[in-house]
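In structure tokens, the next block holds one chain alone, the form predicted alone.
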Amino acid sequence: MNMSEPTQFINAALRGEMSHDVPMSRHTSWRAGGMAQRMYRPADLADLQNFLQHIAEEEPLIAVGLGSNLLVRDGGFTGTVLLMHGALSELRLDGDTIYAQAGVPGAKLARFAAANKFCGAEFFVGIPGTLGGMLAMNAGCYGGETWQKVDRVQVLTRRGELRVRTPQEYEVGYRHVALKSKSEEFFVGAWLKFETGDVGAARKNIKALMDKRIASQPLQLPNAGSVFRNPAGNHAAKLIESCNLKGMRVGGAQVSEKHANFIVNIADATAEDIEKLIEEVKAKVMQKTGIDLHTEVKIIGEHRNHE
């Protein structure tokens, strides 16, 4: 199918919104990055399923929620961005589990669980993303990880087949999730299981974690959360700080002076500024400590042509 012609999708009876040449700076928490060639915001899960059934198999696709763990290079992304936030937003009780779709933000999930007398979901308030991204990378903070709470997940295949999978079908580790069988799929929802508990205590814990996050992270500036994974037995922030890299700048990007594992956009940073700073931090930490830092952030797209 010719993706450049929006009429193709009208003929396919799609109900979502197709946009062209969309600045990804509007859809990433770093507020930086190039254009997405196309962006599709589905009306709901059934519409997304229909979309995938009508799209060309060779079309590059990426699913994006709040864009809190994503850097799109300044040359842009040639393909289609599937915008989950605001589209896959269903959140409800389902028996003794909570069913949440991929576009549900972590803070909303935490508060919904507490309101329904579940405990153990409070840590989700500290994750600045939506459930789809959390499932894809086993996001976590404050001692909790997403897949510790997963009963089963709902996925759409590249061809639009809706499937339900169990955690046993995945290799799950620290900031790592991989399907054991070969299939190109997108997380579109999950059933999460929590213990029942004291709603007052859960709400108090949510407030304490939010206060801790505000006090320790540079939330007033555009950022993507933690940039690097914690190496085994160590913390990326401590390593970066030990190398005296707080405040280091490349263009409009800076290693946060508040939290060393955050890179903040302080002056209209380009994606190139941010990526160069990431590489410089990696190089300096390796040179001084011998430890190779690995990014949590996903970097996609093409470098800008400077010619």
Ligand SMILES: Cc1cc2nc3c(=O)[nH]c(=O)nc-3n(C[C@H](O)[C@H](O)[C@H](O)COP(=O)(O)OP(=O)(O)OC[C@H]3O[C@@H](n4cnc5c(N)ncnc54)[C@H](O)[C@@H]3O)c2cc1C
Second form
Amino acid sequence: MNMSEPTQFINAALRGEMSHDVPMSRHTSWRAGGMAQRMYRPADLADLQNFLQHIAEEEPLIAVGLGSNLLVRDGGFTGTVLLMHGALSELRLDGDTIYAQAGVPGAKLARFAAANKFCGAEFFVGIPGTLGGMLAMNAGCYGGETWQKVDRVQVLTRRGELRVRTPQEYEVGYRHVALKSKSEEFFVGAWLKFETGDVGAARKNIKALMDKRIASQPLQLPNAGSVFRNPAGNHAAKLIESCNLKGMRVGGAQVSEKHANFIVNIADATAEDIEKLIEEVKAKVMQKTGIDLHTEVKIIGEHRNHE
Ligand SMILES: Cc1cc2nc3c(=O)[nH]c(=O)nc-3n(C[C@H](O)[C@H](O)[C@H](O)COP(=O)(O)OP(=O)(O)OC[C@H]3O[C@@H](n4cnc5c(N)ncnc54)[C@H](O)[C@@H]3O)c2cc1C
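Okay, that's the form predicted alone, but what's the structure of the form predicted in complex with the named molecule?
Following is the full complex, with the preceding chain placed first.
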């Protein structure tokens, strides 16, 4: 570890990589946003545990996977980003379950499950995030949701204690997951359960789901998937479209012409452009329909100081 680090980071036993002032545009699918003051990419689970055991209690921490549901404001994140993607990547069979670590991407998990004759993991292929992000968001699509498949999860507490938890210890809903007890924790892995079945059918299903995505989503432009949660009994995309907001712009951010619940970065959008557009869409939908949209994407960090 580099001796110019603040004292809380000096720990010769750490094997991961610490970086400073990292543009989060490189680590978020919107390709926009401010810097992370520090970013730690652990070498493996034991290294992350060691890191957490030595980090100062007051240091703000956030886990980031593939940043496919995340906007970091232009003033940046003051604290340390724990980068899971490319770090916690173990993926293996464990009895009748699949054990995957938090950094494993959805597509890899779906293909591994199909190759091992499991069915019902296909939907993961369409979610361009990591297992950690999918657990945090209860990500899902086409009738499948992450937590339907969870047998148990593995977490690290803020102080670096490794624990195994059952789904009953969480409040789980539509794009919502909260630990019932009060504890700051990060998902580091999970044991997932699937039905066994026909590999050929699962593979075909993966291909069909990918084709459907390509046809309906603006995947050629940087985006973060659905910006707003669907209100009960309604669809955010339909509401936005009914207000004629497709194509609406703020700076380099635009409501996608292809899918109204996507905001695309068409010309070097700032996080501020994106956030302002989110606010404008929300206000217009409220004005016209009386429905209050809530964001699915997570927004963190500080606003840029305009002098
Ligand atoms: C083109 C596109 C299509 C999408 N389609 C879908 C879809 O069909 N269904 C759907 O549900 N989502 C969809 N998404 C959104 C996104 O992929 C999911 O929310 C995904 O679960 C985010 O994973 P991530 O690793 O990128 O998380 P990040 O964006 O990195 O983080 C998201 C949140 O999870 C937290 N988090 C991340 N890792 C951990 C961890 N290890 N422990 C604790 N908290 C953690 C972060 O702190 C943050 O609050 C889509 C996104 C895109 C860009």
